[in-house]
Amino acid sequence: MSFQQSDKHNDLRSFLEILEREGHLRRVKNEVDDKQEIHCIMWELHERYHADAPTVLFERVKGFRVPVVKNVLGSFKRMALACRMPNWKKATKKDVVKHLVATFDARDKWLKPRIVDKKDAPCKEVIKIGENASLHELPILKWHATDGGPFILMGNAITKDPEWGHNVGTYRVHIKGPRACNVVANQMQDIGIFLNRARRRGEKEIDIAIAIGGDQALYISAGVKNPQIGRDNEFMIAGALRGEPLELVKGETVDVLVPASAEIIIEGKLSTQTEDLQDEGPFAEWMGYSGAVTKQPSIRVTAITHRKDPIFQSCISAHRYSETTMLYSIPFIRWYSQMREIVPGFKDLNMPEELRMYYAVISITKRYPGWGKNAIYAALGSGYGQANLVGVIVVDDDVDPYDMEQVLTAVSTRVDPELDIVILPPSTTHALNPSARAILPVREPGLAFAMCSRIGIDATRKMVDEYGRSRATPLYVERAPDQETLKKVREKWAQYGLDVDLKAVQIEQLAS
């Protein structure tokens, strides 16, 4: 593989040169069994390395002719180098987070994709129709011990409304057969929604085409969760984030577009019917848990096309330094702007990795007695927030909400748990969340509901008319050094002889 030398990347394969070529790519040549092997490398790697593991290109899998992917956005750099940010070497997830934010806010930068001829398509390179399609011919693999099959991880799901256009969203697939398969498909996602308005109609199927590998770029914008539904806004953010529109390509059984660059593409009918949902899972989830079985909308495959040498990218899911955690720091974009406009006084907002986004930290520039519960009910109250949060922490502008432990600090010194935490009475949120109380029965196809109820903590310091309990010291104030000793002290550092070479050490105290 020769290398480019610069950054620019337009699908998978230029996306991973430039991986290998600046040390984020390691490549496993020996063959690797179907049984876990891969799960179990990816696995250690994230004990080893925690956010910084590797993306790793498994070269010859067990049985299959197509290699395998893993962990290609498991960093926030990786991440940024997807989003084309010139400082992507550097970038943190604060960066990332602003610069989607600034990305999403700047509609009139978003770029509707462009049209391209069938033989201009990578993606059709190789095609298979009917009978001649295969998902057995893919490395679709049974990925955590616990799952309840193969599943396709990381395929954008694409389908598409006479009215609201085409949605993307990236959700995961559940193999059943050959040419069968089902996908999550909830109500509160676009895709529930799509479904149920084609039922609705009277319509009892739709197209629908799942693109695996592809410009990175599509898979952060597919996380995004938009209030404006459909209208192709995922495929004009990605084209915002590339700079230039994104390439598609009609289907070939399917009336959707498909991203040209894609390595594979199936295509299919999604079934509207309720006497045609199938059992969904147990599948190993993001936050950890070996998620319930629900009923979900079934899949006829009726073609898959692809590269001449695919390469199926996937993840592995639960471990908390695993890609899928990541990822689901993206759909809290769109919400990030919204709580900019109605929480009081809204300075920063963070999902943390370690709370698996199922809290959200929101610091404030406080300056009226409560706004810390205002905050709070302004989030949850949110359709995000509905849909998504078990619990919100309000801090102040001296704690840095990436900072788990400034959180934490601010949170044991400054909540009496009597007067500063809210707990809202049970309401409907989304079927996987492990905290909630048993899944609602499902009454239609993508309506698949829990019940659980909400906690708010207000971290902030309190006024002198919160019950009396003014706390004006900023945090860490106490500890602070002054800011002018200190930059004398680091330029003298050498001198004070405190460096001490702790191996050298060790090897004395052996050897005595």
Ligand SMILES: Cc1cc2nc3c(=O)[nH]c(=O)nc-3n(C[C@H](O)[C@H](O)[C@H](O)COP(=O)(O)O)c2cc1C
Contents of the next structure:
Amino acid sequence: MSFQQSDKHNDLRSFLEILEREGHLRRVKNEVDDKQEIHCIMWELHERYHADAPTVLFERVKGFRVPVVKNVLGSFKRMALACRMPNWKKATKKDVVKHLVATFDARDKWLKPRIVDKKDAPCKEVIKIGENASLHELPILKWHATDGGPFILMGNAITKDPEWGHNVGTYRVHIKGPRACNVVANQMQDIGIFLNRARRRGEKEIDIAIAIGGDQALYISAGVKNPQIGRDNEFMIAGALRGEPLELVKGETVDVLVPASAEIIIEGKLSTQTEDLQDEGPFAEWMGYSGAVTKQPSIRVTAITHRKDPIFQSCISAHRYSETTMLYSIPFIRWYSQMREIVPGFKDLNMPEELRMYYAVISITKRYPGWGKNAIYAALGSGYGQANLVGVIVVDDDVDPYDMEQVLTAVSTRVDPELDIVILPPSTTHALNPSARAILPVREPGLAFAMCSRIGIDATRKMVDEYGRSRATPLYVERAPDQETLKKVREKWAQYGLDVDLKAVQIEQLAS
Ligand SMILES: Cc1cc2nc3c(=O)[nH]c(=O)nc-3n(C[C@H](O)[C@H](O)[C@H](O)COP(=O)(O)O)c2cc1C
Ligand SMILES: [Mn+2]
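Next up, the form predicted in complex with the ligand in place of the form predicted alone?
Starting with the chain above, the whole complex follows.
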């Protein structure tokens, strides 16, 4: 199956057109207030429709001329559309992860971006330089009641390193004034590494551009850890997902290339100086807690360019089905590839949204005793796992790591805790981890760590003698019906007259 012509998109508005046609988009035409109304509407949609909440275009936001769109990518189907997957209407998280793993593997298909003229770049329809530019003209709001101020959330921050080329990352931006903001530039992230390299070269600031809207594939590649820092990789992977090069155009006041099809571009200078660090946060984080305030580098805005009638793309956070939580359950692709290489018998890996990305579930085809523990050590000792996880659950290949019910059944029926649980002493994790016992003192700007111990749960079926057992885990019979008979029963199903109309049953219950 190839990607349908009618599903082609190359910017936010063509993406929204497809969503509207396919019933994924709702418009709110009434004026909504600029405080908490948008958040509460989105919250209620997630409560009612969970991961199937629609994209919502708020056409009129009090005090602003620019409409706001939320939850564009907060569904695995819409992420699949952003990735141009032909089966996007039925795609699951597992399909999206597989597609991204394959895209990362096929480096020969990554495409160099193409530079276009300013006249062919819709993001340059309106250009406001210096004092003419104001962040206050954009509907950048305080999205959650507990936030420390207004934030840009769906902004792709583009920076450049003289040796390593462009990097694009989705990092949130805290608004401080009409031309003042700061960005989360942790030293573990590529932007933080670029910033520190510039500081060491003696540079006082680096050029930055924040792109809002535009080709949705760039949000996917900018939100996922790429195999290498910088090197235009996020642009190239977005090109690979698109199947054609991403179009870029020169900045007006900054020496970075920006996506031509974006709705809005904010250009500025990111300070490398310690005295320019400012409070960032708190913010309602993806895991459902309000995060700490940290010191982050500030940006002096030098220009804003946008379309004539821009749409402001944003998201909400903290709800278990919110867009940030859904998007954040994908970015482990690079780690997935690392685990695939080093875990014996590796079958699959998921970061379940329910566990808010502090636990991974790995399935293995276990052929030798002890492989469950090997997987635990590998997961907690490398890459994303050692940096972020609190725990890992290892299951056999008859358990789908994307199905938490199956995972929990394995945990409750295949674990003798004394033998099958590994506790590792505390090591550093990221500062936002709510379980962490201590936050380490910040010695350098952008560096914030916490201490937390780790748990590994070996929920694989155990062999006789494994860890001194005198018997193996008994045979699991849930999926044991005789396959031949089951097939026949399915064919004859209508004849049994066993289908129940659940709606009718409920109505009867109500009546009685
Ligand atoms: C909506 C959204 C918001 C995000 N906000 C942040 C953030 O504020 N700070 C951060 O370090 N990472 C944030 N991330 C995760 C980064 O985008 C992700 O780690 C990405 O790999 C960073 O790019 P880099 O690898 O080039 O540094 C966010 C991701 C999404 C999808
Ligand atoms: Mn990067």
